[in-house]
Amino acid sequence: MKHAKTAILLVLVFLLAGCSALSDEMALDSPGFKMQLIFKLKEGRPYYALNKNGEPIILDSELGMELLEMPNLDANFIVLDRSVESFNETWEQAWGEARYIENRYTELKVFLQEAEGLKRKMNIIFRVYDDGLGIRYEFPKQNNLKEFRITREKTQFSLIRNDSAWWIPAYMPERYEYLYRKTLISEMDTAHTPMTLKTGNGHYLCFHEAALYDYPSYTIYCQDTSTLALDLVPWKDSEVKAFMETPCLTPWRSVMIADQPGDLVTNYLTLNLSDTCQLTDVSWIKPAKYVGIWWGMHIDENTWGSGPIHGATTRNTMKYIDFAAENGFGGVLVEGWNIGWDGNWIQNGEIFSFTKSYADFDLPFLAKYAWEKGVSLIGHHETSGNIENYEKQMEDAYKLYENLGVKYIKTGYVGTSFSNGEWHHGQYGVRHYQRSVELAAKHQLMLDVHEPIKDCGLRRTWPNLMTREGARGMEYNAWSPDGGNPPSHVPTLVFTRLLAGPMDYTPGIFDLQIENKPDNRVNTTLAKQLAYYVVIYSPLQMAADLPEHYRGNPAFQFIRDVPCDWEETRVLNAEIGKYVTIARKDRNSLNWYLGSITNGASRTFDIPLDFLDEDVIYDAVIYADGPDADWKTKPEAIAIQTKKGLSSEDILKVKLAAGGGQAIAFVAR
């Protein structure tokens, strides 16, 4: 009842500010009356725009859509209806960054129909947030738009001025994976999203996408000095960009409003417009940490293919499920182990298999060691890109791993297109990954996708896909020529990639200077790879480098310790591309844990620790830079102190050493 009669106040409201049935101008504002959306028809075309406290943060920008080989859906339009609701639940993650997600929203949907000619149909669906927005188009069933053909969609983001922006490059060789730049939005290229930028007025805007299924992923550019556009992924050598038919949706298109930037880190819009959870039993997805055969082949110490220094052998991986065993982590990754890898396998990826491994791998005899030791396999499924060997193999493949009591799966698509030359991104791409998530739920399997398509809240409808790559991770440090990941570069990941979803990462690297690879090295201090394992999100979080170097360290205890399963999640300090300190609650006990980080400068803070529970005390175990420890000088540097008898009423003083950070774990009495 008390959803009715929210809905009911909202339509009186609505009628009583003066808005008939058939305006072509409506107003709706948010649950709280902070956000206030405008739609409007000029001279039948579609319009909207946003107000936050009455203040424009988007002015009339447009909507529509154009077709091949018949009229545009952007124009000729008159409303025939309006539809205006209310909504607000509390809903419960199977796992994440946050226990309960608060979904309230007031939402308009506006029926369209052409005045003249074929009479089509289109409708705009508003989903008005406090601190957000949706918007998608829904397509009804009609005679006269059946099958059609998608060229263009007109959603534009009109801004009041051209502000900075941090945004990586789209149609580019390596997908998502670059150096974030910050230029204003008159200089940017075509960009992926998500998008970040902040307004001259001190506002931080995120532009994303939401429920993308069957329809290509959107790119996004500035039209002109302070307009931005969407720019839809096309089929290869095709002026298409989506094939439909109706009856149909396209995903939400979502911008994240936020007065400071940890807002945006705790703002759930993607998952809030995500489909609810498809499967009913979610029992068998558990988050875990894991170790694996990866960083070997990255630094050289192992190859993927077969040979002298094969990292993929049995003995090789039983060495590492002990190691995972003996420190309480859930899962093994081995890579190399099935045949295909020899030669350049970036270009052979028809001559991959997915259930045949080689002379010195014994998956059988390995699932069931792992099995006994409380650990499971994470399989992995490098394709190169190559769909349809893949695809040929996956029910084969899928159903090997589900009888030998593999778990997991890490599936990578390298390669700047598909082997057919679509697009990962594109409506191709999309339909791809979307079947291998549900097939893979059908044999209960987990997924880590690398080289994937962006995230766009599926975790919430299919949460078997548990994270993924679609960034620069740490493999960049190994190899990359340009130097590897900057100090700044997870303090920019955290408010643009990090806003999509979950990242695989693969932090924990304490070998920092990579002893056998000199021309290469991690730019970052020894507790600011501990400080990853709470900043960067995922619920699968790799201990990435070799067991060898973790035994005997201290510090390794504190990933031993990090749980990977959040009931709360708070921002307590944050600069875009600067710095940030996050507190993550432990979904299963009243423990906190910190995690602090900056660029290459160094930085002191005084932390209130009123996010730690009332009348519970805490020892906090500290993981903090060495007080000689430099990022180029003495990564390694390292001081480990316990502080006890710590409570919400105390503040705590963290220190960061230049392109350093701080892990904490409070521990309740």
Given for the second form:
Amino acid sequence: MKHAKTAILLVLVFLLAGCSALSDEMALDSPGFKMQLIFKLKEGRPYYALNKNGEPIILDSELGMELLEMPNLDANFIVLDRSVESFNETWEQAWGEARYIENRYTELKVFLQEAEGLKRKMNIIFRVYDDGLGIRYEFPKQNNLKEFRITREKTQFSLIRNDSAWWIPAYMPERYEYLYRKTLISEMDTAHTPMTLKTGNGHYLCFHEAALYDYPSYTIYCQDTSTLALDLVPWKDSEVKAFMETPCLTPWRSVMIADQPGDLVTNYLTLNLSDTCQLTDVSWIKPAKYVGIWWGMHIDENTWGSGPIHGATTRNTMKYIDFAAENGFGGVLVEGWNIGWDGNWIQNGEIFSFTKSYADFDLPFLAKYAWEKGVSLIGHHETSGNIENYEKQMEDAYKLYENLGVKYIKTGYVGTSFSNGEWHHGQYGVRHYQRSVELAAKHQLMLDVHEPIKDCGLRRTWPNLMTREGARGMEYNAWSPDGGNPPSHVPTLVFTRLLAGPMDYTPGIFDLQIENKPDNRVNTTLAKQLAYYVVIYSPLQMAADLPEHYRGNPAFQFIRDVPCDWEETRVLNAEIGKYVTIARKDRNSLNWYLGSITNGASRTFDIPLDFLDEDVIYDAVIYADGPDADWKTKPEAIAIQTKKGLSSEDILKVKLAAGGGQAIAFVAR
Ligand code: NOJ
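Given the form predicted on its own above, I would also like to look at the protein as it appears in the form predicted in complex with 1-deoxynojirimycin.
First the chain shown before, then all remaining chains and molecules of the complex.
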């Protein structure tokens, strides 16, 4: 894929080959001089620190590795050499929340070698952005370090004080599917990333990683009151975290840094630190909206398994295909089409077949029926975490879809860990998910991964990996005993989970009180459901409710119209966990779309429309909370109106009910 518009690679300084020790301290500014990275060796131990506008933001923090049955790689170093580069490129995403991404950084690579003993080499690479930092380790090929096992990565983020963070706990039964908590970091359990915090002096930091290949993902914990440290996810029953063989690299440890929470949303550090696209042809990769045989199972109207209310029957799937075609949607998800769901499917992952359908589901016929209507099936592979069973069938299963013209797979890995006891987010899991992505690319299949490993920018490298779950999605409203997702949930996700990448949240529930399940409900207004299509970015975006709940409802027009591939994204206002307003421009027209959502409080904003294209006149279709709307008492109340002749000079009053939202389509004349 040749997307680079400009690329300038300047090697600024190459200092000293040979073995004499260099200065033990060096500093590097970001391109716009906003950040300064300091690297130092203190008595042979490597540390880094980071300043923002001359003020410290990360204090001296340790670097290094602890190894099994081998001396650690964390002390006794001398600096052999260093190189400094500056890079400036604008690249184009195959699809995304923005078409063009600027990647502008300075890079320092410090070549370290042990002064005595094994004289092993380890390089540390820093990329310094005006709004972030990346750090990674490189282990060159060398005689005294071939195969090795990492038991601990020592990388720290030593903060100025004990700040407040938004976090979810790691190593828990529901993986990434927890409500975010906000506490002081000293009160945090070991947490997943992205982990976002607000510093006492008003900066927002988000810790995450990029380019995660053949290495465990990391979780983060508070080592002492103000120091965060990495905790690599282990192999099962083992002190080993990563099996390594030189030459090799770790993923980038990344910190996004912003003055406003909204700037975290448009910070593309994770993508920028990821490897460039590995696919030469991406023309077959298509963002799409979809409907599916899905919510019916979550609200007990249908079953995944066989029987009188089996959801994925030929007849029912045809109805969904017709509905998708009528409304211009690209996909129809079918869950429960394949043998293996009868009995306790969560426990019985070994009996799933990924090629054999139930007798009442005619896969070849339906794939063709869909194809003829310009729709693709989205075939579902629930593995229940049984990787052995899935890997045995993957090649045949992916080939089957390719042959039938099924373009999308939704995979699923329900279970606290995989059934062999390995964690989803350890090195074992990273390897499995990677195999699935590469095999899918070989068969020109796009992926939507549920119970995934967190997104670390792989969509840049393998853009057939389109979206993932990896947080509490809509389904929790259908059955979770804790009352579902509270109104503050999505306004928090935007600044935490969604900073990793797209999420298949599955918005668009119109039957908010869930007629079929009187003890459960969706804790939003209807207009907020519409606003999710703009606020939550996903290139595969579901209209999750049953077609009969959409038919005849004028609010459905917004879901028909809203795109899921964007030219540009702007965050117009935000407070984490409270509210956020996002405007995005369609990739294929001059139209703009706005989504604004709030937590349990009602709010009114004056929104300047200065994001609209200059010299273009727009007619706005506004889907607002009705005057008496309230997520608890009157969630369905919606007021739809058109305002004609708006331009970038206008200001719009946007009123959100408690637990509400607003969605606007600005249609260019
Ligand atoms: C959990 C997934 O998140 C959901 O979308 C799916 O319907 C069920 N697992 C069954 O696979």
